[in-house]
Structure formats: C-alpha cells, structure tokens
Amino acid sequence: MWRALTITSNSIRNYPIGFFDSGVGGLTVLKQLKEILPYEDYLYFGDTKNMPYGEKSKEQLVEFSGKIFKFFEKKGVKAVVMACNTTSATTYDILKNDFNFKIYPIIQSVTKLFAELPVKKIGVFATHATINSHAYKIGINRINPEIEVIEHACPEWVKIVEEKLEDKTESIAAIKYDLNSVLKENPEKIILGCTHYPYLIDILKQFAPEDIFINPAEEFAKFIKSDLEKAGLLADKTTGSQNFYVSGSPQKFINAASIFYEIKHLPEQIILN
C-alpha cells in the first residue's frame, strides 16, 4: 500500500521509478515496463553483494530491503518496484507502510490475475524463500480456493542464469529434474516465480509445451502502468533515463545483465548503510 503523499505540484509525476532485485533478474521486469512506459526515469539497484536472496533468512531480507528502500527514498522516487519474488514474499508486508512512495511487489500484484485463470491446477517454480512463504499459494487461494497450487523450489536456477551455466549438462539435468517433479502432478500452467527463470525458457520448452509457462513480468508491467495512470503519476515528458547501481562488482553485473538487457554505462557501486 502507499501512504498519502503531500503533493504540492505536478512535478512528482516526473520523479523516477526505482527497481530492485538481488541481481540481474529484475531487468526482465524493467525491460517490460520500459517498453510500455518509455518516457519514465528508472533507477535499478542490483544487490549483488548479498545474492542469492533465495537462501537468506527473513531477517536478512528485511534488512536488505529496508536499506534499499531508504536509498531510493534519498533519490526521491515516486514508486519502487519489488522486481524480486523473494522479497515480495517475505518483506513487503513488513515494510509497506514505512515509506512515502508507491511500492509494487511482484507477487501480490499478479496473483489476482492468476487466480482468475480457467484452470484447476497451477505449478509454481521459485526460490526456497518464496516457496517457504507460500505467497503464491496464499494469494491465489485467497481469491480462488478451488485452484490447487503445486509449489516447488529450484535453488540452483538463479546461479545457472547469473553465471551463464545453462548449457552445462549438469544444469540441464537439474532443470529437467525440477520440471519433472512438477509435471508429474499434471499442472495446466506453471508460474516462473523468479525473475531469472524466464531466461531458461529455451531449455524448459524442450521438455514441456512452451505455453504452459507463465512469465509474471509481462502482466506485472501492465499492472504498474495502469496503477500509475490511475494515480495521475505517469511522466509527462518526452525523454526517459536509466541509472544502475550495485552493491557488488559493477563489471560482473554488466556481464550477467547482458543476457537480459543492454546497459551502456558501468553501474555505480553503492555501500548501503
């Protein structure tokens, strides 16, 4: 939710939108939103020093997210996109009322759409932290308790993507194993519940029909645009900018990001306090 801002002018609509994730996966969401909102200013923070989030404790995730929100607060953003399923699942409800800007958590923003699908059984691939929170299951079943949600953690997938290991025999075997674990339950759709996972679609579709997989980033971007429009917060200018920040190595981020997004300048390394 969003505490009311004291708006004294229309200038707030031209404030930037913040994005964050543990690494480069959130760039998939940024790419989707930039395509439909090209004139916004975007700030992206990759918390690569603390990656992967999926294996961190809830207390650690709250600490990391809180520091990133404070960073964006100092940058004067109008909204922050939690482009990370793990933090959306574990920290949003704790931090959502502590900051004076809009906050868009990916899971809570898209589960209503998934609950309305004409299916009886949905699979969810995600990190351990997201699966342990049952955020997708709770969100879907709150609206439609008739849908059976099959949850499965894929702890190796983020590393496979970030380190570009998808062509390795052992990586393909791990992906196939996780996929088969869910396919045996006969889901009608499978949510790729981590922003890194859509990158693996070329491998996944070797073992299952491509249209069974759902990339939440697409619907998430549409939701953000619609909500900003309703709030009168869409930028009213004709150019947009992008700035990138990382807590770890800028060069490693650039290298990993190349699979998702073209970043033309080295990100600024930030030490969060």
Given for the second form:
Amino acid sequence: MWRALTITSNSIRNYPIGFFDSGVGGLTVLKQLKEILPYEDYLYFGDTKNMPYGEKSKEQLVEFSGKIFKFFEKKGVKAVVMACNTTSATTYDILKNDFNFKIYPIIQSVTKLFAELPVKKIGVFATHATINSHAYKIGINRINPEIEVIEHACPEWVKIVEEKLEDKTESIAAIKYDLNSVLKENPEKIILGCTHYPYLIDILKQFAPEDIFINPAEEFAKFIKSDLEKAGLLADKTTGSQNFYVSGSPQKFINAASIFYEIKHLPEQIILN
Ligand code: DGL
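Next up, the form predicted together with ligand DGL in place of the form predicted alone?
Following is the full complex, with the preceding chain placed first.
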C-alpha cells in the first residue's frame, strides 16, 4: 500500500501543468513561472477562436473553460493555471470542484497581496467581464476595506495586442485615454488586471512612471510555485518542455506572441468539443 502510494505521488509530480487564456496573454504568466520552475512540462492552450473573452457572457465563458479543462484532463495534468483574469472572475467558482487536479485562478491567488500594499487608492485595468464582476475590488476590500479601488475597462487593448496594432496612432491614443481616465484619480498603483496588458508596458510607461504598474504575473508565479511545493507536486527531474495549442490560427498566435515570447514550433490547432 505504502509503496503504491509512493509510486503514484512520484509520478504525479512529473505530470504536466496546463495553462490557458483566450490568446497570448497567459504567456506573461508562463514566462514568469518557467523562470522559477524550469524543469516542468508546460501545456499552453490559447482559445484564440473564441477571443475576446472580455466581451463574452458568463454562460459562454463557462462553456469555453469547461471544454479546456476537459482537454487538460485528457492530457493528464497535475494542475491547471487559469492565466486569464476574465475566467478567474467569472467561471472559477462554478467549475473549481469539477476536476481532479489543482486549479490556480490568477485573481484569487494575488488579491490578498495587493490588499496588503501600503496604499490608499489603487487602479485596476481589466476587460469588461472582469470589471463587471468587481472581482479585484471585492477581493481587495474583503481584506482591506480602507483601499479605494478604481476600476476601468479597456476593451480595445486585447485587440491591439492580438492584432499587433501597438504602433498605430489610434491605438496609442486609446491607451492614453484609458490611462488618463484613471490617472486623474491619483492612484498610487495600477494593477494590469488582464494578462494581455503587460505587452503594452512600453507604451504605458511613456505616459506614467513604470513602477506605478503592477503585473500580477510575478506574484502569481511565486504563489503557484509555493503551493505546488507544499503539496509535494514539484517535478523532480532536470529537463522541462513546453507545448502550445490554439483553437484559431497557429501562425497568428506565434506572430502576436513574438514581441514578448519566442515560440519555436507551430502550435497544434485543436477543435474543442
Ligand atoms: N487575457 C485575458 C484576461 O486576463 C482575456 C482577454 C480577452 O480575451 O478579452 O482577462
């Protein structure tokens, strides 16, 4: 019995870790985790056919997330990282008990840390669906009701990243407009509450000090590592791998990712059912 259990937990620790997002955004999290856990096998799913998630209904998002979890279940993962704020805000609570592996939702994993920041006012940029859920505001104020949370939806930003429109004058104007709407409230920090937004840091830092922006991916990756460690689920090997899957165009995914993350092999296109 003891032997059987030991063999099982030893093999589970070397199972892959699934990641998903609507597109290339979740790579901002994968990049951080890969740096601190290089010897894991990562499977990344970009649901580019159904993007943008931020404009979808809760019912649609539950359907997409459920199908992606089933895909990872068949792949035999030890954990799935919801590297997408929108699904963390809208579908995690509904699906969290339906699967046999660990699920890490980005918002719920980091809000405690933001609630402990020595600030009085914090801004949040996110998609419509995340802002409408008030997930960051609720999560932060549950721990620290003194912090004023200013929420602002930036519906154009995901498209700017996925379509590589960063250099267009209209894109820069849209980003500046959203930024000014929050800056005029004088927040001490601004959370980039959509995994796509860190791709735009070079533009954002032209109009505000870079250190005002918080990329939750850094703290999120540390949280995942520590939780896997506590559960005895860190891989105990000295090689790691990464495989990419998309529901839309594989080449478009590589192109959109390129300013941030180099993907050497064409992702496999998957039709989810
Ligand atoms: N990157 C995702 C997020 O963190 C979703 C973006 C979208 O497809 O609207 O919310």
